[in-house]
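So this first bit is one chain, no partners, the form predicted alone, shown in structure tokens.
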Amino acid sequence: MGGGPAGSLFTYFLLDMAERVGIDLNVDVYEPRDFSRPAPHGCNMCGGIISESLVQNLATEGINLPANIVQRGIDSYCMHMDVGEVYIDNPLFEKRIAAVYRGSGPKGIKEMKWGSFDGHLQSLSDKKGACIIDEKVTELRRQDGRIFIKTKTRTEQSYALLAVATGVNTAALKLLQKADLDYKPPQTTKTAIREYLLGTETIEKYLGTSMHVFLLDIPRLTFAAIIPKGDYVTICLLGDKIDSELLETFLNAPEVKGCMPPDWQWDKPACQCSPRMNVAPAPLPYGDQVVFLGDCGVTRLYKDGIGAAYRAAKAAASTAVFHGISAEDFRSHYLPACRKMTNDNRIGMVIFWFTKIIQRLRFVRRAILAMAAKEQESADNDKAMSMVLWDMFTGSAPYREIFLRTLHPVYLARLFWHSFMALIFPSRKIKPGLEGTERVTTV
């Protein structure tokens, strides 16, 4: 159930591994969305950022992204605060990220220039031999060791294994709770996503190939970003129950308006949605002959949901093919991968708790910008703050690794020094001196 990244990757890995060991499987994928259509029919309500590490991991699996899938390559971040801004280039020039659409584009799109990321993954599972059923599941039950599924037009089908990859923005979760599956959904919070049509030339002029992130002292706002994509920009807000009041406050912030063209109308998006996001895992992401993948099971906190889907899908498929499909099999071989993400998310919660404190302490915000700007000015490869910020924004590294880096004595000493200087010289200006740019950061 579910043909997004988690469902399609699970299907791909399942059929690939089964073929290698000589097991003949029949796999049906129930996905009512048509990813070849623009929002809302083909949309999976996501910002659509993919780190280079995930692109490389997919490539090692034989999964390559066609050129028409990547809307725009992101080569830097611009971090905006009320005390100034700083551009952060790829740390060590090794990490890259890509902006994609999960469907074929926003609502009202006139010209289909780009392909769907989810649609591409689904086509790979189709080529592996899966049967894609473009219908919504209406009935679900378990009986005599089998899972039975029915749709509005198809007769009831029986299955030995059910992989659930529906996400958390669907009524299908109620079917799971009614069925005898011992399933309790994950905790979620409300987010906000908006798309604005600006045109390629305007985007290049005002936003370039940078993803713009915002750490502002706005209550309940944890993180926000503006992502350039083709002719559109995507604005994403994460935090505690994002509502229209918080969204309006953010969109009217001077730091946001400073990134956009003068005639930008914040209240006239081309497309918008308010999806729910997993912020705590499902208590038990498996059962006898059933496994839960992606957002409806366990994912990473706030970042890298597609990367988490990849890791969970591969672990679940490996368990099913090489070990079995009982609850005990999934407990022994799938649960460890889930626990690894869950434990890492706990560290992530600590990091975001510190982030909220930083958002309220002006001199610390100035210190962080000064430290990052100094690193960007330097030709030295020791860019500790830049790498911490980059991995926080992209989700390219585990939260545990990021947290341990912030405990390094050299990192702490530099942060203390810049904090001290920010207190003594609150209006100091820094020119990062990035080659070929005229970027100026005020702290």
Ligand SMILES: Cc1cc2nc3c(=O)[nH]c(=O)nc-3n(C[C@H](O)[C@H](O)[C@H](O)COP(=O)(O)OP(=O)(O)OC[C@H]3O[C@@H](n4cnc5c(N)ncnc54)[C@H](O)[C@@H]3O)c2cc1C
Second form
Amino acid sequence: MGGGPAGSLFTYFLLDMAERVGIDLNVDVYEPRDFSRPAPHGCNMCGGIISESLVQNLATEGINLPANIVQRGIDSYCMHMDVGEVYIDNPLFEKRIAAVYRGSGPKGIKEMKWGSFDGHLQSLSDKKGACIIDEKVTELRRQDGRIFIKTKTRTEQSYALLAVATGVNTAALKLLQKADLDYKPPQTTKTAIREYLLGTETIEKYLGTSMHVFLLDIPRLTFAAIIPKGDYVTICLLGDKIDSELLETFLNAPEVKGCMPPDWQWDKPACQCSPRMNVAPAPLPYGDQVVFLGDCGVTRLYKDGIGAAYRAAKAAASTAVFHGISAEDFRSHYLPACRKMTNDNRIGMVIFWFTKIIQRLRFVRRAILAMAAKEQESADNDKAMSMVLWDMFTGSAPYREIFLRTLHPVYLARLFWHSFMALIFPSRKIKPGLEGTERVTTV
Ligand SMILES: Cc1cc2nc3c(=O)[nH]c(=O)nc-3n(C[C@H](O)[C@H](O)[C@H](O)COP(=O)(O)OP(=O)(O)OC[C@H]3O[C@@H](n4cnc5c(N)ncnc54)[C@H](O)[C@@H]3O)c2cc1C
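Let's compare: the form predicted alone is above, so bring in the form predicted together with the ligand.
Time for the whole complex; same chain goes first.
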């Protein structure tokens, strides 16, 4: 039920693993969206960044992203703060982060030059033998050890296993709570996405192949990014109940206007939406003959939701094929993967709590900028702050790993030194040698 990344990857792995052990399975995927159509009919509303670790994991599974799906390879990040900005290159100097569209592009798109990421994953499960049913599930019940599903036009079908991958932006969550499945949905919060048509050349000129991230002192804003795509840029705001007032404050911030073209009209987006995001997991992401995957179950806090859907899909498929489909099977073999994510999110919450403090303390922001600038200028490989920022922005490493790196004595000593300098010399230019190369700008 649901053919976004979690549903399609689960289907793909389930059929692949079953084939390898000689089990003959019939899998139906209920998915009402047509990913070949532009938003809102074909879009699953997201920033469209495919993390470095997910690009690698998918490649290991033999799933490569075709050139028409990857709109832009992101090779660096530019971190914007009120105290200045710094470019952080991919530590490995390879373009392995992909910027994609989940559907076929924003509302009003004229030329269909690019393919849909979700559509690509769906085609993989289709090729494995799944039957794609382009309708949404409207009724659901459990009886005599079978799960019964009905759509608006089709007769009721019964199944041995129901994999729920509906995400959180759907009325299906109410349907699931009413059915006899012991399901409580995850906690969610409202986010904001806007798409602006700028044209490829303007994007190259002003944003390049960098994702632009913002650490600004705007209450309730945890993270904001401008992601260059083909002809459009995507602006994403995550935080606590993002509303139009907060969005307007952000879009009019000098740091944001400074990296967009001078004639950019912030109030004229080509497409916009306010999807909800999972911020605390569903308490019980499984039951007898039912498993909840991706956003409607357990995902990663704020980052790499598609990577989290991949991990959940694989763990659930291997449980079903190699162990069984009872609640006990999912508890023993699927729950540990979910717990790992939930525990990591707890550490993520601590990191985001520190980020909130950093957003309030100017001298710490200056210290971070100075430290990252120094590392970016240096030829040696010791780039502790850059790696921490890179992994925080890309979601490529678990929060635990990032947090442990920030506890390293050398990292802490440097941060204290730069903080001390920033306190004593609050308006000193950072790394004058880098000024003018446009890699670092200080205010
Ligand atoms: C603002 C924002 C930005 C984000 N940016 C990123 C990012 O850059 N990178 C990243 O990795 N993650 C990002 N995420 C998270 C990412 O979008 C999700 O983690 C990911 O989409 C989860 O996939 P899913 O398959 O669980 O759910 P979804 O992608 O939501 O897919 C659910 C599918 O279920 C279908 N469905 C719903 N109801 C029914 C029904 N009744 N019957 C049948 N089908 C149904 C829907 O049509 C949909 O296709 C972002 C999220 C938000 C809110």
